[in-house]
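First comes one chain, alone, set out as C-alpha cells in the form predicted alone.
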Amino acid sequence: MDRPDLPPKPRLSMTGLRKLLSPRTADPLSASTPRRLARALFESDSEGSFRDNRGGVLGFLERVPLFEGLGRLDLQRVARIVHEREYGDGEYISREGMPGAALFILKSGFVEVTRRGRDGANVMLVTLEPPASFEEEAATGMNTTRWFSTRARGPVSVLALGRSDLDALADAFPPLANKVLMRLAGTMSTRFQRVLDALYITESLEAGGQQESKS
C-alpha cells in the first residue's frame, strides 16, 4: 500500500521503458540510468555465482535457478533440446537494437551487458557470472527489441532455449513446457518489478536534485 507521503510509483508499460532507456538530455543521474537498470535487472544472478561445471549440461541445469523445482527426469529432457554455444573474448552474443533470438543461460564464463552512449561508444554496464539468464522474453515468443548487448570477455559456453524448441517440448511434453514458461514468467515479472523499483528510486533523486537546484 503507497504511504501519503510519498509520490506514487510510476506504472510503465514496456514502451515507456523503452522511451527511459533511450539518450535523454545530459545530466549525471539521466545519464546513469541504464547502468543502473542493468544492476537492478541481472542483481540476483551476480550472487552467489559458480564456476564448477561438472556434471555436463545435465549437471548444469540442476544449479540453474531458472529450472529450481524440476525432477532429474524433467531436467534431462530439458537439456536435450538446449544449444550449447561457445564465443571466444570479445565476440557478440546478441546485440543492441536487434530482436532477441534465444533465452540464454551463462555456463561458463563472463558476459559483459553494454550498450551505446551519446557519442556512438559501447558503454559496459554489469559484467554477468554462471548461472546468469538473459532475454527470457524471446523464448516466449514476445517480439522485443534488445535495448542492451552482450559479449563475451575472455572464452565462454551459454545454453540457448529458443521458442521453436519450446514448442517442441510442449508437443512431446505439454506439463513440462508449461512448468518451464511459468518459470520464464515468474522471473520476468520479478526483473520487472526490479526495474520499477530502480526507476522509482532514479526519478526520486532526479526530482529531489531539481528542487534542490531551485532552492
Contents of the next structure:
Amino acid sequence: MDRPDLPPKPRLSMTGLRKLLSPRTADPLSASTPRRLARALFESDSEGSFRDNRGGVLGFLERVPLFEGLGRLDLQRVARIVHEREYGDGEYISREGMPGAALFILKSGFVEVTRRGRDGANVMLVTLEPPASFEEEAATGMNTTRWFSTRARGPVSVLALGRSDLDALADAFPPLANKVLMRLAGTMSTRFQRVLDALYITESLEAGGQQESKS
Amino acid sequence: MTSSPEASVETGVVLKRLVALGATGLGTYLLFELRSLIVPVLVSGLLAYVFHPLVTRLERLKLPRDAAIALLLAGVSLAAVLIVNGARSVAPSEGHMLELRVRALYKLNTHYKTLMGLGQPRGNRLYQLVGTDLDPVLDELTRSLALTPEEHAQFLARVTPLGRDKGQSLQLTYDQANAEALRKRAVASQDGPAQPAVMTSARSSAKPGVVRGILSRWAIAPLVFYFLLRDTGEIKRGLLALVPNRLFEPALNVLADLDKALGDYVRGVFLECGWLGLTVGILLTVVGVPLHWAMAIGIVSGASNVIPYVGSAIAMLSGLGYALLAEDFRPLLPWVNSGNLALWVVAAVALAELLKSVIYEPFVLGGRVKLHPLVMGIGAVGGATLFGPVGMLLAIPAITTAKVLVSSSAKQLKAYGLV
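Next up, the form predicted together with the partner chain. The previous block was the form predicted alone.
So here's everything in the complex, that chain up top.
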C-alpha cells in the first residue's frame, strides 16, 4: 500500500520532541498547542517496520512495544483474546463522548485522531500509524468517556483488546495479565510525562519568543 | 444498458435484506427440525460453564489445556460411574420393589386410618373436616401402589416359597391386609363395581426404540462439552466478527455481561445445589434415615433444587416416604422413634431449607441475577411443557440469559447513542 502524503515521523528523544514542538517547524500539524500535545500523547516508541504482514497476528504482536518482553507462549495467549477488525475509509473506530470498552492497536493503515471544536466541527489532531495504540484506559477498566474520535484514513486493520478480555486473561493467567497491565500503565505514564514535557517546552519556547521580541 | 449508482445501491440493499430473510428462515427451520438436540446441547453447555474455571486452573498449573480437559473428563466419568453404581446398589430390584409397594400400601392405609380415626363409625374431627378431600387422593395413591394381577402373581411366587422367615410372612400379612382394605373400600364405594384386590392398570414400559433415540440425541452432549471446554475465546471472537464495527464495543460489553451473569449464576446454583444435597443427606442420616438412602435423597433433592422449592419438596416427600415404610431403623438420636420419625424428617428438611435461604443463597449466589419466584415458577412450567423435565431444569438459566441479554443490550445501546 502506498503511504499517503503524511508529515515526517518525529523522533522520541527530548531533542526530537523539542523540534516537533518548535513553532519554526515546517510541519503544519504542529502549528497549535493542542496538536502538539496530541502528537506527544500518541507517539509510538517503535522504530521497526510495520508495513509487512508476515506472521499474522502473532507475528505482529511480537513487534508491538506494548507486548515487549512477553514470551512466545504468552503472546499466543494474547493472540487468542484479541479481535482483528477491518475499517473502511472514513469509518469511525471510536467516537468522542462514548464510553470506551477496548484498547486498539493499529495493525495497518492510518488513523486520524479528531476532536470536536467549539464550533462543532471536527479538528484533526494527529494521524497515527502502526503500531500506535489508543484507548489504553478503556482496557484497564477505567470508566472514562472518550475525549477524542478516531477515524480510518484509507483501509485500516486494528487489533482490539476488550476490558472483558483482559479480565478473562487475569482470571486464567494472572502473571501474564499483570505483565500486560504493567505495560499499559507504563504506556499511560509515559504519555502523561510526554504531555507534561510538551507543555513545559511549549511554555519555555513561548517565553523565549517573548524575550527575543522584547530584545 | 447502464444503471445509476443509486439504483445499484438500492439493489444491493434489497439483496442483503433478502439474504438476511432467507438466512433467518433457514435458521428457524433448522432450529425447529433439530429441536430435539437443543436440550442436550444446552445441558452440556451449562456443564462446560461450570467446569471451565477448573480447566483454567489446571492450565495455570502448566498443564496443557487438552491434558487438563482429559483429566477433568476422567474425573467426571469416574464420578458418574460411582454415582450410577451407588444408585444401582441402592435401587431396589424388581422383586424388592413389589414388596416395597405392598408394604407402602399397607402402611399408608394404616397411618391414614390412625390419623383420621377411622376406627370410629364417622371418623374423627379431622376426617370430618378434610376426609372428603383426602379420600380421592388416597384412592389415587392406592391405585398407583396396588399390584396388577401379573405383579401380584410375581409377588406371591417370590414370597410364598420363603414364607417361613419373619420378614416374608410379614409381607404376606401386609398383602392380605391390603386385599381386605381394598375390598372394604370397594364395598364402601357406592359407585361402580367392586375394586379387585389387585389393580388391573396397564403399566407401559419404555420401548427400546425410544431409549435408542434418547441415547443417540444425547451422544452429542460429550462432544459439545469437550469443544466448549477446549474453546479459549474462538466462539466469542467468531460471534463478534459478525457484528458491524459500530456495534463492536456494545456487543463486547453485552457478551461480557452475559458471560459473567450466566457463569456466576450457573456456578453459584451448582454450588448451592451441592451444599443443599449434602445438608439434606447429613440431616436425614442424623434423624435415622440409612446413609445410602439419605445420600440418594440428598443427590436428587440437590439436583432438582435448580427449580425453587422443588429440591426441598422432593427431600420432604422422599423422607416421608421412608418414614412411612421404615420398620427397623437405627436413629443416631435417642429420642427419634418410628412414631415420630415423620416429624423429624419434616424438621430436618425445614432446617436444610432454612440453611439454604440464610447461608447458601446469600453467600454462594450472593447478589447475582435474581428472578421473581413467580417468573421462576411460570418459566419452570413452560420449560416442562416444551421440553419435559430437562426443559424444567433449563428454564431458569434460559430466563436468566434472556433477562441479562435484554437489560445489557438496552444499557449498551443507550450508552453508545444507538437508540
